[in-house]
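Only one chain comes next, encoded as structure tokens, the form predicted alone.
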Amino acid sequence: MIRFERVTKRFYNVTALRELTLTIERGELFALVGPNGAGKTTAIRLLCGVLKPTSGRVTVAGMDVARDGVRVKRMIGYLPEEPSLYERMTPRQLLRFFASLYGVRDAEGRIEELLALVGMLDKADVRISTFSKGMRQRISIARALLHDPEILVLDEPTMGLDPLTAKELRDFVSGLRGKKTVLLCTHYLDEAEQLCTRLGILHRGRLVALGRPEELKAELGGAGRDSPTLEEVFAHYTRGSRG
């Protein structure tokens, strides 16, 4: 479904990604983890067509993102780390506006369905400016799902949320496994281990580890010692990182 084929991205004299090769299968819930500056956001922006690679290519369902950007974008729902919402609108007004942009059929029915799905039906006609961050995240997820995309990209979706709201959001994302292809970027290793079947560790623009959490732990553990934690695996592959 999603393929990064030896993708390199440079910004002047800074190389944000170095020959990233990665395949994410249809219906998979995949986590991309790494310290600040590892290249996670750059990878997301390349997938969403916001940036173009310096070399290599990114494909979605066989389509080159750089050449078929419009078609690919219709397949993707994106939740950025800091979602921007029109705060003077209510959730219903916001979703109606984006439904018109996407050309969503039966928009009113779809809006009702999504507001119920994210637990915000009772706040549908309240101004977004009054919402907490957790409530805004819920509306942002509804917006990302509005056009029923095949792929959902979530950049730090639980960052700054209280524990209860974060758990509810993780439960929601977990329920998407097998229904959507989900790419999750997160700093929280327990979140990646809990939600995702596979994860990739980025370090200084390179993919330094890839596999199921239990495989990565077993590979590092070796014979004759207790299995390391995912935190220890992460520290091993990103040794010397700051932030």
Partner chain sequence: MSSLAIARRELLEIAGNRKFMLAFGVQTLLLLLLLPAFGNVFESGNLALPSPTLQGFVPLGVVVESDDCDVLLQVLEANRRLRLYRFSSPPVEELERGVIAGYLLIPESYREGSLTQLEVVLVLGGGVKSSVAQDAVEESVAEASSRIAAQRRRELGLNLESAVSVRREFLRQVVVEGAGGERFSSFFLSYLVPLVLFFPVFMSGGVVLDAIAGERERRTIESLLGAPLSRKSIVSGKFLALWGFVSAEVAVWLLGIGVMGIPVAKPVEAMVLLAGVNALVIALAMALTLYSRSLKEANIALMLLYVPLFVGLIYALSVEFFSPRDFFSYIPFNLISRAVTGEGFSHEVLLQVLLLLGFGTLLCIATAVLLMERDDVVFGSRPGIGRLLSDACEALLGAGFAGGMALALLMSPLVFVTAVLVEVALALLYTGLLGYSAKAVYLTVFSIAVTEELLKLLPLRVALRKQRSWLTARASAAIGAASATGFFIMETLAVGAAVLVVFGIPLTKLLYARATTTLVMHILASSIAALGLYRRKKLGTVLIVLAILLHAVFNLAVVEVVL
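For clarity, a rigid core is taken as the largest C-alpha set superposing within 1.5 Å between two forms. Numbering follows the first chain given and starts at 1. Note that the structure is a prediction, hence the values are computed from the model and not measured. Compared with the form predicted together with the partner chain:
The form predicted alone done, now the form predicted together with the partner chain:
All you get below is the one chain by itself.
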């Protein structure tokens, strides 16, 4: 479904991502983990067509993101790290605007449905500038799901949320297993382990480990030793790649 083929992204003299090769299957819940500045957000932005690769290519269902950007973007629901919303608009106005960009049919009905889903129906006509971070995140989720995308890309979705809202969100993502292809980018290893079938560890722009959480643990463990935790696996790969 999603393929990164030797993808490199450079910003002037900084290489944010180096030769990333990765395949994510349809219906899979995949997590990309890594320390700050590892290139997770860059990888996600490249998939969503927000950035263009310096070399290599990203394909979605066989379509090149750089060439068929508009078609690919219709298949993706993107939740950026920061819930960057237009402050002077109300949730309803914002969703209407994005519905017009995505060409959503029966936009009004879909907006009602999504606002009810994220529990914001009573705030539908209140300016976003008055909302808390959790409320903004809910609106962002509604925006990402607006066009019922096949792929959902979530960049640090639970960051800064209260434990209850974070749990609700995790439950929601967990419920998508098998229905949607999800690429989750997170700092929280337990979240990745709990939600995802496979994960990749990025460090300094390189994919340093890839596999199921238990596979990665087993790989590091070895005979006669206790199975390491995912934190230990993460620490091993991110420390090891430093040289």
